[in-house]
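Listed next as structure tokens is one chain, alone, in the form predicted on its own.
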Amino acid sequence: MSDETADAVKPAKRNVFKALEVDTRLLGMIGAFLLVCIVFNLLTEGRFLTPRNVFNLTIQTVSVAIMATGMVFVIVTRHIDLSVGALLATTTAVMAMTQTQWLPQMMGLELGHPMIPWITILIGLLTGALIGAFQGYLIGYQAIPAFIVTLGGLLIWRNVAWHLTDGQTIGPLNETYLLFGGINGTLGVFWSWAVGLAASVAALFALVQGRRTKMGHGFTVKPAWAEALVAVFIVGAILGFVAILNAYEVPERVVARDPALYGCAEAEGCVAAYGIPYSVLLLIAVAIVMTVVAQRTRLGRYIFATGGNPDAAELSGINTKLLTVKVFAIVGVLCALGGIVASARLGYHTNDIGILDELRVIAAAVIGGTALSGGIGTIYGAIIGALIMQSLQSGMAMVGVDAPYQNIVVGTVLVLAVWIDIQYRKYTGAK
């Protein structure tokens, strides 16, 4: 290729990626995501990117991606949160004793009672909720360092979570509750493959809605090529993730034990799948309520204001310290509903329930493109940065690699992410 021909094809790209308006770090998190998945697939002689495996994976990043929102908030606003590990095991603590002893000793009702699991989760929200406050309390209106308060809270709670169940393991838990874990609780093929449809016409949806809104302002729109493409990607990638999930059949032994709950009168010759669990269900509308908060709402400008200059947005009449009290509630919140996700999917709550969760959290924010300096971040780039962390940790089990040298790959990744993030910053200009 001559000079002349490579000059003329960089500006043709520039021009594409203009075009279609691609944000170029959730651009590079998807290629680093892809380039692991290939990588392990060939290491693994074809087995990581198998219908079970993606299942399986799926289900394991729910609870630290949901966790990953709520830390997005917190290192926005330039603070940090140890605590999320310890916390979600005191949440899952309370909700594992509240439905297994508390509920029955104090209400006569038994395990099955249909208002055990929705009592359970309740309570474990709202413990979430004033725990987070309370942190968020000292943090905003004490003027203590977020460190500190959060690094106390590890130990704090990781040991009240084994007060309160004496250092045992405690369950079974309910059935209704295991349902949120995953494998216990899945849509099945065709109520999949309604909400692919569904969240496809939505997604259509919203970008035609997007459009003529910005037409409507005079805004710049995207060619209508361009528009098609992103459109076609959108849907494909829907599609795509639940056709894969359907195609990861139920074990026949498993459909042995009550034909009729997969639609079959006799378990000989009846084939069913998972499709989407239940807890990817509960992920998306963290995700989808996260993004409207961040986008949408007076307290997500706070909270970016906050974070890109705590200064000016105090003098500009942000209460700062409630705004602490708040962001540290709803992380407490995302604790509770990660530790619903992580109780049920193990059936039981143990005492090493969310051990190191406050790392992959924080690691899962960082690699998602959260600025440590405050001020910059995204929802679904948490929860891209919580698939890589995952994705990472899974395919090195399954080649062999043993734990302290998955940790090392692991924080060698997460300075490596966060190293890239300063040289992006240096190349594009942006604080």
Given for the second form:
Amino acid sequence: MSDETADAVKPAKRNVFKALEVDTRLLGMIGAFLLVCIVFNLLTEGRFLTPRNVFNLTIQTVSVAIMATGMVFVIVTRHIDLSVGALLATTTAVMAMTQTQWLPQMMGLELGHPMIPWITILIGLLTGALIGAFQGYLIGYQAIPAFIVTLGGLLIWRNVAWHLTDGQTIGPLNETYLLFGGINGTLGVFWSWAVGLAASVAALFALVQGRRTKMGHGFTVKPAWAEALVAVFIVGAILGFVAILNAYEVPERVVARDPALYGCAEAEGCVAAYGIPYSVLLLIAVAIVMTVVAQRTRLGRYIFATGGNPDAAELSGINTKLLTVKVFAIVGVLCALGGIVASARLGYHTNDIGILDELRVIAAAVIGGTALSGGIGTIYGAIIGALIMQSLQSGMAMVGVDAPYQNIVVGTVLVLAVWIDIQYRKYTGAK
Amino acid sequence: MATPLVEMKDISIAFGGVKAVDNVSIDLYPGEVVGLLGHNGAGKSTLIKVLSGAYKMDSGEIWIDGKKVEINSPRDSRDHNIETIYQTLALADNLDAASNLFLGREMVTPFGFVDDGGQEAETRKIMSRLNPNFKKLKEPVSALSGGQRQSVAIARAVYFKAKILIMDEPTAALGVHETKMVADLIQELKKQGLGIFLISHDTREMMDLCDRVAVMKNGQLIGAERVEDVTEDDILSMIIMGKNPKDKAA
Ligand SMILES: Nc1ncnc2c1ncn2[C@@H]1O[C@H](COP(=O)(O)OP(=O)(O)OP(=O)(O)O)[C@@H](O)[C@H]1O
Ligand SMILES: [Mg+2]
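How about the form predicted in complex with the partner chain, since we already have the form predicted on its own?
Next comes the full complex, and the chain you just saw is listed first.
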């Protein structure tokens, strides 16, 4: 009670952002992203921000964004991983071979058996984890620089993928597996709203819970109006996102192929929309888990401590070698997850899947504010970074910018983003 | 006298060709403050880092409470109730005071998550005792002054109820007032029966705070004397000349 009155007197002196306690950095990144969207929307006369394009943009971002969350941990611990694109290719090669040949031929599971996609995914994740852990072992225990280990990895895993598949395109892939690709697997209108509402309730619950915990320890909390404003903003963002995806209607000819799939008796007058793709749900799940790991677990605390001061971490009894193994194993798993999405989106495993992804993933993490000097980075930043990169690329393609010029722009944006981040840190006095 | 809390016997450690610590033996009793003096590079930090598990000795033995122990890592040292304030402070600059205080020993909720609220509350408590002016609990410690950082490092060593405390130049960055507070803290901990190794270059301060002072030069122990048996000048000449004047007298 006394807290509230104290706060009621103060607000005049406080600045609005302070009262809201929102991360100005997060606001800046969202602002940059919106700016990119608005500029392209103007340049394309409104074609950029159609539900269809937003939908496509989202599903194109997922694979890189998933891997970028792991890259945050790698860069925070002062390492780098150049092998993610190649590692993705090896995991998709393994998964494609597992579902189309190894399981059917060696295990006698006939094609289309309901267990095939799940066994495949499990093997893929395991492969990613093992390769990642092995690279982490070379870096942590054998003290070979991450740059070298993963540069070697880039060459090795890209071509292990080639070897496993004899350089062939492998497919078609399992139907259930393809659901993770994006447009082939979406929640539909009803379940999208259901998920949106559930997420809103969960977010509100988390806000209230956080406030309670703070008050329980007798810490000052932000004024109720500020809390409410943040809540409105979050719920608005969630539901707005769902509304856009739900506005993307399934084309009539697609509905006509199988109206029952969309809950209609006949194609005539049947209106259906895609809603949230499973791949996006997967990304959201990854984002939540990785954020919780980063902020609320010992593992996350040790990752950031090691990045901030490796000697101090060591002297505090943290096993930084084992930590390195864990971090790279996590990236390996995320490469496999990204690989599931990427190959399911294509419908095949191809030789050039994931090529140059290492650069996109590193750029996403760095644009998202991860500092190469270590110790600093956020999961949400990396995801917004991935979105910004993808928007730039799609937007320029829509405007008709030639590929070489696209790369010049993306390169410039990368350097500019890091420069702005450095200026921001100087300005706010953070290191 | 009672069994020593710590006995370090014939400790040697070399880096490349440099004998950083050369056959040094030293002990520490409960409720005692032993000061380590010596010029820059004499081997003081290296000697105590053997005890805190940061370095592995090449030869020698460590006994704690009359039992021989193996200290191979900082964790081993902490398990023997040894806490260390390092000369470099050993803080993760990007984390806040509470995260640093509990680094490696986080408080967790029943679900196994780090209990940041609980850690912050505990940090407030101990800081209000050690440094009442300390208010920057939310900022990364890189945003703190040298003295504030030092008080975080001191709080970390004191919070976990050590029996043996190692303080490597704990007052180097502190103002007059804060130095006085550390001196009071040392007296208080001593009364509680802790044994303290204290390293400092301030001979005057060492004469006041310590029960015994040990002087090192070029990795060797020149002598360890009770403060009432020596003068400040004796100590200075030990540091500079590398000879114990009492040896000459004998
Ligand atoms: N990690 C290391 N690698 C190589 N040499 C080292 C290392 N640590 C210490 N030394 C050397 O060991 C010797 C003793 O260093 P130490 O840090 O113990 O000195 P000190 O007495 O604590 O000095 P100061 O008063 O400057 O803190 C020095 O010659 C130093 O160069
Ligand atoms: Mg020293």
